[in-house]
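Listed next as structure tokens is one chain, alone, in the form predicted alone.
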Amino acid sequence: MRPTTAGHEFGEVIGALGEQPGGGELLRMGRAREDLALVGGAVRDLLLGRTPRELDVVVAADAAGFARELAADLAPGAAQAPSATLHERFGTAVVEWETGRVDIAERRAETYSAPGALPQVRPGTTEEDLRRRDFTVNAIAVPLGGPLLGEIISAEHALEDLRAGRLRVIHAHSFTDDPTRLLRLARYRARLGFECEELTAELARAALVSGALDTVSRARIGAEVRLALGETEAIAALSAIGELGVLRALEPRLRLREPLARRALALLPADGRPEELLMASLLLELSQSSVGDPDAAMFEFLDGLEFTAAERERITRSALAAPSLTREMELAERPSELHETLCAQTLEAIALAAAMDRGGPAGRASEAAREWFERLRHVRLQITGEDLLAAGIEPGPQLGRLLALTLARRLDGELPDGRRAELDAALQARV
């Protein structure tokens, strides 16, 4: 494989680049040397009139020398100093700042000792950085500076696939190398709007059913999930996973209820989890499995894939409680007894148990969780233990009991608003 060299036939990129944050500190870097390029993901957004979520550059050496360069230039312009994140020993850098962020990475040559393998690395040129790449149309690289400013540099097929809307793969053994391409494919697919090419679908498939996904540790498949999890569309990129065959490759029983994960996103309040929720939604087949210990299977699942104790905790209870939870919520009658069902539930439980309401958005349980989450969780007393304790109630348990019972009846809207009703009420519940 060759790169080619085309005039700009999708538009000005250089242009285009200016306009993103960052993108005239790397144009003004780019007049002083000539081996400053915009790689992959950002050239192929531009290219299609999108905004990149990161701008990608590479450079021949000394990405780490170039990132402090960077943060010292775009320092002047920012509301806070940009962090620079060094990975010398892989050659890589991250500048971050509160509006952009740019990745750095030395041009470099891969090759593979085994399948699933880390690769091995060394200085590369332009056409064997983009020959590493996953995709043809991540394959493109346009230079910032020197005398090939501009210019479209591009791996074969590569603009023509991104004319046609097409993912194809740079080589045969691109999953097999690397499997961890089977779910960026995915994430790919959702997020663009491109088709699969044939032989790259055909190549997927191989793979799968090779067991190649065995050969790549789960703290990878980890890293690819998170990834799909945070994409604006994660619904769909978790959809083209599942099409793809990836989620009963990770687990038989992992399965997306597309409909039901919509129905629970949408109900889930701002201050929610999303990506929690949609795994949780993933696990209900498994958390409602009679085979084995299902909270044993669950935590073992997620700990493999790197989520942390808190995640995992927060995403077994969901999907655990979620199913019972349903029924719970419509036969509660009074707020109180809501409260008393929900308070101790995560919202993307709540969420999840009202997405499984079968009267759908005007069921009982999804009318429940609605007035949960924008009222009645918000509700809380003016009086503490300290107010009863100053009112001559002995310290223990009854303390809680008390204020417990005050609280219900605030809620069902038994009391007046102020301190001395609920401090009345609490008094009078010693009886």
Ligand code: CTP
The other form holds:
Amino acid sequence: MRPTTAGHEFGEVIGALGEQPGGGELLRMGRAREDLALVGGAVRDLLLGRTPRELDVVVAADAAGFARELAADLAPGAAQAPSATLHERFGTAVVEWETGRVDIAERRAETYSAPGALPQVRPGTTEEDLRRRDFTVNAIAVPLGGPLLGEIISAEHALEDLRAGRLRVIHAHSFTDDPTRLLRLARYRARLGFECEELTAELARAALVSGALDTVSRARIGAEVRLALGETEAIAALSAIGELGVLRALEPRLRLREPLARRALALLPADGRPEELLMASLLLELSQSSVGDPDAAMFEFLDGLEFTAAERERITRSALAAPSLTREMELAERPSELHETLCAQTLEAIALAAAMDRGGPAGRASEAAREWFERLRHVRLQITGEDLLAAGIEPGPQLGRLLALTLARRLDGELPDGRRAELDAALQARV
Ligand code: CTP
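Starting from the form predicted alone shown above, please give the structure in the form predicted together with cytidine-5'-triphosphate (CTP).
Below is the whole assembly, all chains and molecules, this chain first.
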């Protein structure tokens, strides 16, 4: 989607801001000070007629003090007291409440001592604060107070790029200074539907070829990957990251099979984990690799990106299981067999396996997955081990076996409803 005049006219940012959660409070606070300005993604989105995810503002100094003041100002209208998180070392703060979020930063200039290093910062002017940013469309500020209230202050090309739907870095070192911007570029392309300006595309390619991604920690890359996974159009974001060559640079055996990922996401039930499904789909090829130890390679990759131990376990398990699960799902003839095949599998592995069904969306494995997700996995016996003990069955492994046999009959429709029928069936199954 390209920006059109359907977005807010330039100069109308103040009006649009007033309609955002926290916007009225910011405008009121701006009246009492000259340094407060709206910047970054918030200005970009308001100019495009989009709803910003949060409001980004800058102040000349004391972001923490401003955050406390804002939180106090918001408190009377909020159901729960707004929280102010302060990062005094970085000169940033976040104020968050049920319906909104404001990111506050002190205006600054940044220098990078080495490619990929965290920047050294010092207080800066509004212009310097814009020049430190990633893309021109993010380098627009609108003062919320003082003589320039409501004016647009922007980096060179920013407004024309916003109108044209173009992503352009502010200077030639942008990607080498901060290679996580390669992933941000892809994310914005997918979310905003913007094109990449030619020189910017060349700079991105050159940074990748020169190994820029190796100069930043995998943890910082992981944070960007998670942001991509959290995008509304996450597959488009991953696809843009892949097109740029970032996936290959991170791990040569990562593959995004877009139609497969889309089919799997469409099948995944609401209590599934779409982010984990997408990571597992990226790892499918690696999981089946006959070179080295795929298990260890997947673990190392996910660990580097700082996925938690539980996430790593589920993602690798899904990637390893899905390919062989398709056939097993096709072969299961009775609901009880499907239960046996699927009861220990993740929802993500099952959705992926169904999406790999060569028979297509109406194929057998997809049908089996739907039946499992919608009905079979929710079937529970009304009796428990306690009931069997009360009926005189000896404690021991036999209890579990009898319950499993009864559940199988229940799933296969062989038992009428009710506890009595289940108990009778369990007792009959005794040897
Ligand atoms: N920024 C940057 N380089 C980065 C991260 C952030 O230059 N590696 C700058 C950008 O100017 C960005 C601003 O910091 O606009 C705020 O960052 P963030 O909140 O991550 O981005 P938004 O532009 O607000 O985008 P989103 O809509 O995704 O929140």
